[in-house]
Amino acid sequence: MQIKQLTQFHENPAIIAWWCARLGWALRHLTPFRRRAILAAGAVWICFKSTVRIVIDNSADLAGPADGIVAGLLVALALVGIAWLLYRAAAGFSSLPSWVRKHPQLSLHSIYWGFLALLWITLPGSGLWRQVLAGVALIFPILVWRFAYLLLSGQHGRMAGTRFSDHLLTLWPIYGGSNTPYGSGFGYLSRSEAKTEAELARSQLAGIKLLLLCGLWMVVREIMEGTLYGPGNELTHKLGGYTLAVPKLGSLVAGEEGGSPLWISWLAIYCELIHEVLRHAIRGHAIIAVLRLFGFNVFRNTYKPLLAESVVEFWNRYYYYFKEILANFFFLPTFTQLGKKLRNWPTLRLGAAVFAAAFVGNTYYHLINLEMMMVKGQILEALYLHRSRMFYCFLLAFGIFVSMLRQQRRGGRALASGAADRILRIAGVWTFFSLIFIWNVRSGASFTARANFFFGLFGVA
């Protein structure tokens, strides 16, 4: 219990109150408003200042009339122009045109292949306007699905009361993050947002609490490369320079290890899991924590993934926004429209929802992340870039259909509650995701050279 009250901290009443008594003043002072004005703000800095070194560090391919800076604040404007008429078409969703509102994404990404398909059939020099055209595709795949959620938001009647600074708070987040939006869109962080003194305070103290996590598995990352990995790190050196000389699994899969004996094979692929689940796990906690901090107290992005028994319920904790993403725009989408074509086969309704999000939108995703390719319409080159991803998106699908089977079957039962019976579950899962991450590794290895290391793993040669 005291372990628990010691890890919980942040909901303790009595800290609470003694955080009140310490920082009221500054909590009264950071009313919502005020919060939402300082990340406003910051991503007004951060749209122009990103933007413009984007567009210079891309200038050879974004030739054109005007030098890198004034490209890339015109792109910016056009950026910022793109989202307050995607921000006014959201608050006036009811008015829009009939296809359109029954179609909000698929009209979203039309926009972002129009640029591109007015992209391919002009040439390079065609002007400034086409100069700042290319600047726009290439970082609109950044911003894609911030804007999905801020169309997502209109659609379901969300924008009442919000301003076009509260969503742009979230298209260029001070707070950091990657193409996937984390806390999603504003419509879900204002659902988490401390309206009170208390919930303020006990936001700031749950961001406390996961910014000494991530201190927490940084100090275990590098005790993991410190003693697993070579040539390893600082720690490495105090240690006497010595290490279990685990090669990395994308060493391994491009064989460029030599031949390893088959223990530490399998050691690779379970400490790549684990080395991957502590990468999301520092990062998502850090810009979660500045969000809480803010006094949107939003869900973890990783949490505690490496205690799942089942494989559908390590995807839901190993990366929760970008799993939103999937679930929001392809998996809900599908099964809705599904319902009554396929009634009568509800197990071909779930796979082909799950194939949409886990196989069809991951693989979408991360094509059109590969954004300069996309601006020079290099399709058929980036869908084989990506065939082993493909290959991995493809059997996660595949083990996440198979897993939300077993769960419906088992009707609600609860399973096996011993020790033993635990471990046997979390292993598999370890297991699952270990191998399919052989084809997901970041690696020069060919799709040729991912499988037959896998099956070099069952001594098929």
Contents of the next structure:
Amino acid sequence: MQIKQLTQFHENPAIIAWWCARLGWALRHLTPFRRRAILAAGAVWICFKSTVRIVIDNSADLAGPADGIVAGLLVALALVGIAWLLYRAAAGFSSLPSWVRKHPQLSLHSIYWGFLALLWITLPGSGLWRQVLAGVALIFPILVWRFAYLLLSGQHGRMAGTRFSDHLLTLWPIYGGSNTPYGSGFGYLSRSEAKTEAELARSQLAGIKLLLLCGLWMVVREIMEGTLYGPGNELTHKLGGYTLAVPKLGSLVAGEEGGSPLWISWLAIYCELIHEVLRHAIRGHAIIAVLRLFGFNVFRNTYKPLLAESVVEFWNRYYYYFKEILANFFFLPTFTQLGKKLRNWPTLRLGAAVFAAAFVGNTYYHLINLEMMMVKGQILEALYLHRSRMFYCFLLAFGIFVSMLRQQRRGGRALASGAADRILRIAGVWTFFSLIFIWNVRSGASFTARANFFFGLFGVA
Amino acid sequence: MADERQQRLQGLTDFLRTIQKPGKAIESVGLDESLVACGLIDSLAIIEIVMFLEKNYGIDFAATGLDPDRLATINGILGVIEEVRA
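Given the form predicted on its own above, produce the structure of the same protein in the form predicted in complex with its partner chain.
Every component of the complex follows; first up is the chain already shown.
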């Protein structure tokens, strides 16, 4: 059997037929309706469980007359109510006021900022309503991009035949996720949903493949952490304690490692890139695998980014569903809105759209992720806290813009296909992202310390 | 009507040839096949398609809204053109 046949086993008709024969009864029983119902029931559980947990964890900042559990339950009910109202708005999208129809995403974010404004102008301890509102505002950033996809489905006329419970499964996904909705919204999921036994079998086999890959990358990460970063890794002990003891980039930029040789610093930045890719791949594969087991045969979150030959290709493959947020809610709206004004300046138009997404959108996404600071009105402090990340977003936007321009100007012409050319291009992409990650890595290092570390890599102290 | 559609299809095919990746025959791509998934174009090409439609058919996506999925196939793109023409 060839390697490709082995790795693409989920596409093999004989294996699909075998899977159908073995699990035919289960596949028949698990109709799309039942699969969705299982996920929707899980969503209700997650909604109440996670909301109560978040409210209890933040009870010191969410002071009010109700105790943690009661307040958590009320916040969960309020969030389900908001979700239902947004579902109704999406279902009746054409009857919404014209400004809302034209700017559904701005309207959605206005609701969030309206909640915040109300919190800022009232005193803590103003009553139960404020306690619940603070809880809603605290959790809203986790849901806002999911709500955004719900409205987008309405805008694109894709709500017909969908029930509230269908959308619920993406709002509080039992299959996991972060503030980024893996698998986007239900509109996207439903287009990849298996309708027949064979499609379900194929999707499940694709899910099993991702689970295997997830396991493989976990082992690779363990080996990497043991041999490169060590000590304290079980595998390192089994290998006789041998480790290169490369410092983590976060502690290097913070100057916690003393003076490291230059080659160690360079190694550390490349290791950080690989480690980040592995982290995203492991998490994303596990989540997408569950979706595929439930018959939603959607794209992976991470697809061989380390083999990307351009910055824009890497960005497309590294964290697909985050890129989709930036593309759907920042890039494309900006690009189309500027159609009339900048029709004769296509480069400027492209640049504005890229910066709206990779710089403004990326910064905004991470800013509202500082949920408690938002609730407390510490906007300037949050921006200051994110100053290094903002610079990273700027560099990222610049890199993507240049990469897109190069790709555009190349037209359909092929790149040089020699192995050496390819390796050089891949190395260029690795180096770009490794270098800009200096301003993205989690660390207590100041912006200046990161800049000093960057210049130090080139021998400029 | 059929002639008009044929002309639009020809114009679109000619345009896609200018932005497609090398090594893939556009004739081998089905009208309902995803242009990105089949490897004819990359996802960045959507902005080229948007600009093509704006320039040649006067479509104002700022007013109509842009659904990228509708530009994913040849039939989808032709559908967008026909909607605006209607």
